[in-house]
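Next up: a single chain in structure tokens, the form predicted on its own.
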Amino acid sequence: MNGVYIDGRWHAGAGAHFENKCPATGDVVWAGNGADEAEVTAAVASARKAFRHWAHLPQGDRSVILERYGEEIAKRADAIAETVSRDMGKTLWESKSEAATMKAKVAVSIAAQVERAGTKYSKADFGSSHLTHRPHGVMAVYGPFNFPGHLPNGHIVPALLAGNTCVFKPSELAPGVAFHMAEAFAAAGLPEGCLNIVHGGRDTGGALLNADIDGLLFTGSASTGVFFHKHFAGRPEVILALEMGGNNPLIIWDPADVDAAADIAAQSAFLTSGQRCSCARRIILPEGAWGDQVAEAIVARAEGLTIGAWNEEGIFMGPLVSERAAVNAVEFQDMLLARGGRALKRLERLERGGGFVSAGVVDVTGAADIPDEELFGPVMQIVRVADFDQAIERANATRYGLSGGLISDDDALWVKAHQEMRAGILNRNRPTAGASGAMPFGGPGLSGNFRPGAYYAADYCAWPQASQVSDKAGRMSAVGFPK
């Protein structure tokens, strides 16, 4: 397969051979070489010289180019479906939400271009003041294996409306996606060169990052995202939009059904297989009787979750993306039952092999130095809390902010979490794995660097510009200046 696609053609790459192997059969679905250093620099010398067109077209008719996009996204939607599925072991239901997610990018990002980066006129005595806004220029995305569609979309889509070029550096545990997109993008007349795709590993992503770059669109793990922060420390004329997971807490709090409760639990923590950066990795509940109730809830769910393969029917959880994420996920329970934490239910690998595990439930309530990390898998730790203080004031013990929530029926205690709680996306009575794509995602703390994305990633497409016009030039007067 071509791993290299620059001018609107593919090539075989000329950096390292890798392959891609389904978490749930072993099969290889993707093979072939990625790019390397002087591809990429291709690829983005490609990218800038499709820029200086591509800015000066009106914003209508880059609209409606990406309106097509959208268009031939649907049309693919079965194909990039499976694909997704295929290569990080996602079940189907899922895939295909993603696929049309992709095409729903397209309206929510016109949208928020036009609200939130489009341009304004006011009258003045000596003429008028105009704001608009400008692109940045050539854009590099780095896209996550967990979403490989609608991530990296939901940077490439509002950086091309804005009028940048971008360079997409697909997950190499997930590659196989951007062949549908950079398809779906030619069919709409997309000029060449608008979007290069440069597929690797760690060589070609650290190549694109020492690349004549613009800015930087980045979804994936904190230590990834903090490595590029002092990458580009001191050069402030890169745009940096960072979005880097959580360690995300939710509290459920009495009076709530118990039952519904221990749904939105299990649904906030497995889905994806755990492998979204929205899961609640912690779940707060009260000492006594009635969070005794929830935990035995909460696990009963965690022992009925069906796991299976992507194509299997009735499925809830697929495998892993690898089963180096597997075995991860086992270490990192048995870290938390070495550190004191006592197993309600284990993680467990399956017989199946691969990327498969079923879910954990690890109470952590007096264990001893848990770290505040992300796991990207189904573990969720729980923690007992004597009052609804101690319960926010766990909630807000972590480096992170992406994500959280409540779960009560008292309005009273949504106002206190609600003022307390730090997270960039916190529900109500509804599970902290997903979120609105009319609506900005991100958070504070290690999760990004303030430059949330869905409906604001306009504000980190363009920046802009203020001008006063006259149409003539007239004199100038100020005390003290000569006639």
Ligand code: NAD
Given for the second form:
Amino acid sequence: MNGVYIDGRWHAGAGAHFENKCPATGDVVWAGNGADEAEVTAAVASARKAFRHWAHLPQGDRSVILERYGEEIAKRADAIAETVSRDMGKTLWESKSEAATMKAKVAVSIAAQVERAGTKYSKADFGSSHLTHRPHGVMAVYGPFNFPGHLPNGHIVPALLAGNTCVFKPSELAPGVAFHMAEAFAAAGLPEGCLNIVHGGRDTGGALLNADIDGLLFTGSASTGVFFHKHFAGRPEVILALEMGGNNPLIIWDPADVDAAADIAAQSAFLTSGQRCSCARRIILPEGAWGDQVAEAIVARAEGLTIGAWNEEGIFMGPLVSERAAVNAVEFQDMLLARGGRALKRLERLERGGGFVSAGVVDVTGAADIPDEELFGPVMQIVRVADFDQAIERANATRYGLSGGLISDDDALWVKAHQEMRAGILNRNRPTAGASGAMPFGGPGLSGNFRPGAYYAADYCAWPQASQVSDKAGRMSAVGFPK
Ligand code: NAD
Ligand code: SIN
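Please could you give me the other form, the form predicted in complex with nicotinamide-adenine-dinucleotide (NAD), since above is the form predicted on its own?
The complete assembly is shown below, putting the previous chain first.
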């Protein structure tokens, strides 16, 4: 397959050969060469050339092309969904929802662009004051595997709307959807060179880091994001928007409906087989009989989840993205157990192999040295605490701050949690995962660099230009200034 898209044309790619296997069947679903350094340089040069024209188009013209892109995505929604599911294993209902979100992103981004990066005009005694926003230039966009279409799309659409051009490096674990995006943009009339695509792994990603870019829009793991942040240290002229992971807490405190609480907790932890950045990793429960009841109800749900391939009926959880990820999940659970955790339900690799695992629930109360790390899979940790203050303290005992939640009927507890829990996405009686695209998305700590995405993506896609304007040059006066 073609690994490089430059100036509106696909090429084979001269970089390293790589393959992607469907984690459910083991079939090779993408095989080809990635982009080498020269091709990455050419992709950036193409984007730079296209920028001159694209940035100067009226905003309305860019919006029309993006709206057409949304329509073209909708026409390809089934193909997009199948490609995503085959590539990284999630269920078809989830991939369909991802495709729908990609289309919906256009309207949200247009509204956000107007509201957060629009224009302002006011009269002044010398003439007028104007606020406009200018694009940065060429944006490198790095995508993760878990939403390989929606998340890079969530950078690319607002970046293009603002007048930037893009070079997109899709995840090597889910490369297929980029082809459909390129087709949709071409059919929508996006000028050649405004979106270039360089497939590949670390080599290609590294070459893009070193190319002549004005911004880097990244969604992925904290370790990669920190590496990028260090790479650009001392270069404030390059805008970095880093959307990273979390070790997300969910407190459950005495809601009347134990089953509802267990539903919310299990969906928070096990949606997309735990491969959402906003999944709850740590469930915090009170000590005592009521907490035991909730833990049991959660375990019952973990035991009852249907697990299967994306094209099987009635599946809640697909496989993890790869066999390697399944091994990592088992090893992470083993580490929790070795440090004193108690398995309430073991995560196990399933007989059908590949990325298939069951969900795991480990009580880590009293365990020593549990690392503050995100395991990107269906491993839920449960922590039991004596009172609500301790619950908040445990919730905040993380370097991350992406999502969090409280399940409780008590308004006063919600007020306290809302004030004290340090998480960019903080929900009450709702799963931690499944964020609204019409709100900002991001959080403090290692979860990002305070450039939240989704509705606030408009902020990092343009810089403000403030002008005082007088039609004619007039004489100036000031105290002590010669007349
Ligand atoms: P990842 O960091 O491994 O990879 C993301 C992208 O960066 C890929 O395109 C990859 O090829 C590239 N990359 C990785 N290392 C690189 C290097 N050294 N040089 C150049 N390029 C490099 O992330 P992933 O495993 O694909 O995605 C899962 C992670 O993403 C999880 O940690 C999850 O929490 C996070 N995530 C965050 C959000 C968010 O919005 N905050 C959303 C989804 C996923
Ligand atoms: C993600 O981006 O990984 C998850 C977004 C969400 O479902 O909240």
